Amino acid sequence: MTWSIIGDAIRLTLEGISRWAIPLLLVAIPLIGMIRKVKVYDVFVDGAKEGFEVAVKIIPFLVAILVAIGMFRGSGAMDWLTGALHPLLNAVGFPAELFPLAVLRTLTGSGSLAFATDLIKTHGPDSLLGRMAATMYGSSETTFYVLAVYFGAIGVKRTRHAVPAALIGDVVAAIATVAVCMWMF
């Protein structure tokens, strides 16, 4: 078996899952609720009410993190950091163009989406760098945003191991993105 056959099989499997996942959930959840005699609509409305209450609680934390991100990007700190690490990144085989995306993704979803979109427009959607940008965007999390908003909403002041664990996950996602995209494309 060649690697291209394995890659094609993985791709076809993932395409099948992505094509049927949402329709299956849209049918399965209400059906299971009806079988268990749960008032699905009432439970849905209660969840929506709780979601609105949480949204109101997180607004101050959301504003704070968005201001901090704007200051980081506007100050030129990202450009300075990327320039300083460029030789090291090239030496280990990590595309330096992806480094700002890896950093921004931990901070903001919309900022990292804008950066990924610019990379894809510049290098093309079928280029290796474009595929890496899309994969990195989809395989990592807005760590600091999530921690600030959700921990702030419930009043957690000491995050203990959450920040290091989440950042390790983001580093692994970035490294895996480059490795898997190099392997598959």
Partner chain sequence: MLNYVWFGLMAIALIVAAFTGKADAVTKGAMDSAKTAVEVALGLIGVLTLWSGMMRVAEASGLVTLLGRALRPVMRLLFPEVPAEHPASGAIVLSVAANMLGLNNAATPLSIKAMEELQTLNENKDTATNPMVTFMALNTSGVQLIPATMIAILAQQGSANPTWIIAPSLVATAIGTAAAVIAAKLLQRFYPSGATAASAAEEVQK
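Since we've got the form predicted on its own here, give me the form predicted together with the partner chain too.
There are no partners or other molecules in what follows, just the one chain.
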């Protein structure tokens, strides 16, 4: 009971900050510039020129990654993978229904959102599995999209240990999600 009150208070505060952050920043940054005698409009327009260039620079990287992911999803490989790993997942106590979500989460934002929503619908929003799905979606990011966009924007092709480090984080987050939800439920 008290937990949900504290949770609501934290949520409302953070939602308030989130709602006001952008309008406040958009005024506060030039305001401080004005105080520091910066020609804010001139400087803004000069810096803003970069935006278009960056967006165009991302395109080849994004096409490469998203096409590979689109082909993978279209082939039905996800169902095969889940089927093949079912015994292993059962053995370690990881819910097999959640496995496709854990993989999809790193590959596609819209795809994993649809999959998580479907799990919540099927199992109920207050079921353990529904909550695990929601938590898993909420506690991670679309790893390969992020990698493609950010490294693409600056033209880095040799990503070194970025992929393994990110995937280790994703695997640990998925296991933590299951463990914490089971413990709290």
